[in-house]
Structures are given as C-alpha cells and as structure tokens.
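One chain is shown next in structure tokens, namely the form predicted on its own.
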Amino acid sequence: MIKTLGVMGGTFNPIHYGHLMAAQEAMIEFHLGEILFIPNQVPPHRQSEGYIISGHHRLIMACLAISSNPYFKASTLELERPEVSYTVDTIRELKKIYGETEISFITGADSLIKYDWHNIGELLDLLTYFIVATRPGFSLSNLDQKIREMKLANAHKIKPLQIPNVDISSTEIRRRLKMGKPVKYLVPEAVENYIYKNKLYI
C-alpha cells in the first residue's frame, strides 16, 4: 500500500489544466505516492452557484483527464453518498481504507478563503498536510489572515503551493462552452471530445 495520498476533491464541472496542474506540482513537492480525484456529489458551497452535471459526467471526464498519468486516480467514494459531501466525512473513510498512509488534501487558495469549512479543525487533525495552491501573483497576506481568523491550534499544516500561472477556471470553461466558444488547450482533449460529443454545458 502507498504511504503517502493525496486527495483532490472538488466539482470538476468540469476538470481542467488547472487542476492537474495543481495536483502534479502537490505530488512532487510534498513527496506523495498517488493522488485521489474524488468528484463530489452534492457539493455543500456549491449548490446554488449555476448548473452542475450528473456525477457521472464528471466521473468520466476525470478518468479522461487522467488516463496518461499512472500515479493519478479517481474515486467515486462521494458519489456514491446521497447526502451533502464533506471533506472531513471523506478523509474519515480514507483513513479507515488506507489505514497507515499519511493522507493530504490539496485546493485551491480561493475555496479556503471563499467559504467556511465544516469541522476544519478535526479535518486538519485527519491531515498530514492542508495543501493551498496559489498562483504567481496571489497575495499570501490574504491567505495568512484567513489562516490567523480561524484561529487553529493546528493552522501550521495547511501549507501554501505555488503553482505555474495557468488561469484557468470551469465557471469560464462553461461560459464559453454557453457561447460557442473553443476550450482548445483549457481542458484535455479527451475531456473536450467528452463534453462536445454529450453536449455538456451547452
């Protein structure tokens, strides 16, 4: 069994550059065996912030995503609940599969910034380490006065990860999809052949 995991969860509505941007850089910096991609199923941020696909979509699109790298998975561990995901639940089960691995979890700055996490200090007690990624030019002030208004005893794991300044989102992967606009080069071609073939998002 691996000894270290990293866990990505997330929408994936859809999966793109950017996140696997994010988990190769997270692979190779914090030293980890494999990385799970785990779409979420009813995503608790989430759920009035525009259209989301079936979870089969995304499934497929992140399998897409990663077929060429052996060291990437995915899970369908929150899909499989009927109920709101939380990463706390998640990386719960995870450590009762895994057993000894170390386990992290890797996001994106914006999502630690943007919205409150459930039980954050009991996650971060599950956690070897709370991966952050940022991109060039992201102020680490705002991620540091986040970290200081949470007020964690355990604040020192969620480390901060600067990755290649891809500036890529899925909100204006589906507007330009909406638009009849190219996605060319923003997701992997697999991934687009997916989404034009089932029109997604259009």
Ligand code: ATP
Contents of the next structure:
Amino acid sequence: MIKTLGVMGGTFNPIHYGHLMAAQEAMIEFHLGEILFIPNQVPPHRQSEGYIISGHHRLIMACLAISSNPYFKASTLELERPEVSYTVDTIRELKKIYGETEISFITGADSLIKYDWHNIGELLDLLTYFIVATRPGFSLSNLDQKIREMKLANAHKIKPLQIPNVDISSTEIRRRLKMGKPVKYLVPEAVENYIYKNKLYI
Ligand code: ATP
Ligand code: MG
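Compare with the form predicted on its own: the form predicted together with the named molecule:
So here's everything in the complex, that chain up top.
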C-alpha cells in the first residue's frame, strides 16, 4: 500500500490540462505517492449548467489523459454508486480501502470559494491535507477570506497551492467544440481524438 494518496475529484466534462497541472503540482509539493482521479456523478443542480455527457465517456477520457503517467490512476468509485456522492463519503470509503494510507484531496480555488462543502469538518478530519490549487480569476486573498469565514477548527489542513496559471475550463472547451473551434493543446491529443471520434459536445 502506498503511504500517501492524492484524490482529484471533478466532473471532467472533459478532462483538460488544468486538471492535470493541478494534480501534478500537488503531487510534487505534498509528496503524494499517487493521484486518483475520480469522475463524479453529476449533481442535479449542475445539470442546468450545460451539456454533461455520460460518466462512461468522462471516465474513458480521464483514462486516456493519464495513461502516460504511472503515478496517475482513475477510479470508478463515484460513478459506480447509484447516487451523487459527497466528497466526505468518498474519502470515508477510500480510508477503508487504503487503511493506513494518508489521503489528501485536491481541488481548485473556485470549488472551495463557490460551493458549500457538505460536512467539511468531518472531511478535514479524515484528510491529511485539503489542497486548493490557484485558478485564474480566483485570488489567493479571496481564498484566505473564504477559509476564515468558514470558521473551521481544523482549517490548518486547508493548503492553498500556487500553481502555474492554466486558463482552461471544461465549459470553454465545450463552448469551442459547439462552435467548431479547435481544442488542440487544451486537452491531451488522445482526449481530442476521442471527442471527435465519438462526436461529443457538438
Ligand atoms: P466546468 O467548466 O464544467 O466546471 P472545470 O474546468 O471547472 O469544468 P471540473 O471538472 O469542474 O472542471 O473541475 C474539477 C476540479 O479541477 C475542480 O476542483 C476545479 O476547481 C479544478 N480545476 C479545473 N480546472 C482548473 C484549472 N484550470 N486550474 C486549476 N484547477 C482547476
Ligand atoms: Mg468546474
């Protein structure tokens, strides 16, 4: 069993270089042995945000994107569950599977700032670190302010991580595809080919 695991959750609709950069930077900075990418079931409140394709396609694209990195793995843990999972439930489940392995969660600054995290206190108890990667448009000071406002007993486990700015989002990728614009260099080539072959997001 590895000693330290990083978990990167997301919709990955589709996965892109921003996700890979955040995972890679967190892995190096926090000495994580492996990163597990876990595509999520889509929560009902997000289905109105745009076209969300099946978990099957999102998972395959995640596998294609990480295939060249032996430290990156993908997991079907959340997709296999019948209902939308909270991160805290997923991490509790992983703690059972991984035993003594220390688990850290990786997210982008927008996710911490914009969303209310279910049972964040318990989530932080379970985690070694809750790593929050910077993202264009979300400043470190906004992030610090949000962390203070949350008034958490174990806020010290939340670790902002400055990463090279990657101004890419799945929303923008979907928008470009819909308009027939290229997504080359926004996603790994294998993901790009998969999108075209399966006529996704058009
Ligand atoms: P969408 O536009 O559909 O919301 P997204 O690009 O935000 O897609 P998600 O699947 O929502 O991608 O993100 C998964 C995780 O990766 C989130 O924690 C998000 O904050 C983080 N993330 C996504 N893109 C970046 C980026 N460019 N830089 C840093 N973190 C990112
Ligand atoms: Mg997002």
